[in-house]
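Next up: just one chain, as structure tokens, the form predicted alone.
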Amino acid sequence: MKSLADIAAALQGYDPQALSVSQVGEFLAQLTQPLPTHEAQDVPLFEALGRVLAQDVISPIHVPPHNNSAMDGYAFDGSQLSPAQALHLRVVGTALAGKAWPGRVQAGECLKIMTGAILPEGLDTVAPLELCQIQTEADTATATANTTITVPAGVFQRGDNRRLQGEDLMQGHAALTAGAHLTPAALGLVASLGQATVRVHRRLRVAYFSTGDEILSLGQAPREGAVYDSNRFTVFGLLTRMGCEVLDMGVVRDDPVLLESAFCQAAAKADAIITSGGVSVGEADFTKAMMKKLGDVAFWKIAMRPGRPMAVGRLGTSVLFGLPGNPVAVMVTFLAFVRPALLRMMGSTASAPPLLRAKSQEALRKKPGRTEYQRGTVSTAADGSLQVRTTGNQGSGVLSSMVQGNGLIVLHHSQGNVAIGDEVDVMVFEGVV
């Protein structure tokens, strides 16, 4: 396990003083490690959404298991076809999904065949029931009618329409990769392999409390100087989402005997703790303090806006998270730095949320030399375009602007003022916030 200082020296222009969101990054990323795969646990499927696979998932069986039909019509061999005449056939049978069909079918005959049943050996290529001419005779002799059906010359090719066996997942093959998260759709992929657990990274656990003594817990009469907690709830629904286990802490006052309780019991039960507050210049240093006696931590001034308070460490083999006390610097720096490396302590192998471009709506001042995250709405244009303003107020106490705005406006360390009409990078907030 690298030290602070080791990590600092191996990173090029290191300045606490003055650090560039990117340099915070790659910081972050020597100093977080994932899970012990020993920890890991097998969970029935119906427990399973959300959560990181500890190993990869191999299929033990194709997907789909025989070549099949992709669409209610009739199977034929697509050998048959010319692209300048139509093609005759006479019916058969009927195939229905569940069973294999018994007979055989030959030259000039075909097959009815329903969506998912197998396709006999011999037929590879299958027409839709409403792009086929059909004609029944009755036959006297036998009191029987004789189907037959027409398909037409140049709509099909060999092969149209029909599903090979293990085209969706190979008998051997990795459905899913460690590290994956298990979305809706990766627990039916489980599901269609005839899989009833998998195995997963146990929940991490991460203990949050605030700081501070003009904090108000919810149910506390008002007072003078006073606020209510509101990052205790912020932080509690980010970690949620990432489906983490929290361990609410509630707030701490600016007393030393009890922030050294608080970040004793926090290193004990959790592998990460989060706070807000105490650290920023200026402040009662009781927290600053207590994160030096007790552990390997580094403050930080980030070039950066909101957010520029920042302390990262280790308490014993907890990573400790310091944010600052104003609520949309709180959400911001957890979705900036926070985020990314938690994601990484629970395995999960998922790459940042693709920025989106989007027209600024409005011109927008920014000096190069820091990194600004600006509150603002995208919007569909008329011309199908993504275009986005800014919420207003963008002062880091508005946390209602965070409800307001449905993503950030990110404006890059060596970018500056923005046009309107210029296009931004914008982190949205679906699924996230």
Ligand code: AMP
Given for the second form:
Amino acid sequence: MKSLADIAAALQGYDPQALSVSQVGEFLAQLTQPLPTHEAQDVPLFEALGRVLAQDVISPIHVPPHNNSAMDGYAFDGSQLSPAQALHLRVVGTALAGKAWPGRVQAGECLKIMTGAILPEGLDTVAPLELCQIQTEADTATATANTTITVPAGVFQRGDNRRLQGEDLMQGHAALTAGAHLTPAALGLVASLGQATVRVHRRLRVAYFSTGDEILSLGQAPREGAVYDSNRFTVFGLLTRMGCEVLDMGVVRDDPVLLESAFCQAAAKADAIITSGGVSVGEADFTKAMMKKLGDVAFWKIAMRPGRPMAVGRLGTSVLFGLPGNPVAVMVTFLAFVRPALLRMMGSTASAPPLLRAKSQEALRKKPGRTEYQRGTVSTAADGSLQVRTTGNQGSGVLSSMVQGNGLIVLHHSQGNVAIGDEVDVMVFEGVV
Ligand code: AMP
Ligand code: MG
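With the form predicted alone done, generate the form predicted together with the ligand in the same format.
Okay, now the whole complex, with that chain kicking things off.
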């Protein structure tokens, strides 16, 4: 495990008083490690949604297991097709999904076939019902009906409407790789292999508490100068959405004994600790002092807005994220730094979702030399392109902006002012916030 000093020494241009957003990302990638795989667990599929795979899922079978029909129609040997001539075929039977049709189909013959039914040996093409002409005539000698079909010329190619064995997944190949998130589609994919359980990383345990003497817990009477604790609820929501096991430790008063006990309890139980408040310069409180006393912790000023101050380090084996107190700053620093770091710890190999590009509907003032995250609402313009406007007041305490907006406009480090109509990057909240 690298010490903070080792990581800092290896990081180009490291200056805790002026870190760029990308340097913070690099630092945290060095600080955090995926959960060990020996703690992984097998869980039934219905309990696996949102978990992270600890092991590749190798397909024990071909999916689909046989060549089969993609349509309700007539299956035949496609080598008989010719571009200029319609094909007349006698129907010799019907193949239903779920059981193999036992006969053989000769040249000049075809088989009525339902979607998903196995294509018998020698048949490689299916003409959908609605594209064939069907003729039925009574055979008086045998008292049965003779059905023939006409497959129109120039419409089909050999292999049309055939699903090949293993075209979804090949036997012996990885259907999913370790580090993948079990999305609804992934659950279905695992089920399609006939597999009832998956080996996943255990849930990441994250403890969090709010600090500050002015912070009221819900249920306490309001008093002058005090604000209700909102950070625990946003952090709870963000962590829960990520699939973490959350340990809520309440509001911790600015008292060294209480702080020490909270940090020690959190470090004993959790993989990561998130605090809010008490890390800015000139804080007349004990939070920073206690972090310094109990762990290997760096105090940063980050070239960003909102969210300049942040403490990062280790308490025992837990990773500590000391977030600023302002409610928007908490969410922004969480999204920008904590979330990617926790995903890494969870064993996820998912890359960050791509930023959207949208035309700014307003001019934005921006100083080069820091990254700004403005709350914005992305919508579709009349011409179908994406556009974005800010939610108004961008104060770092204006939590309603995070509710109104559907994303963060990311104004990058070296970027300057934005004119109306300029394209900007947007990190969308969908499914995260
Ligand atoms: P600090 O980082 O401790 O200086 O706090 C900055 C601002 O955020 C102050 O106005 C605090 O009152 C506010 N704040 C700190 N913690 C919380 C919290 N848990 N919930 C809501 N506001 C908070
Ligand atoms: Mg404070």
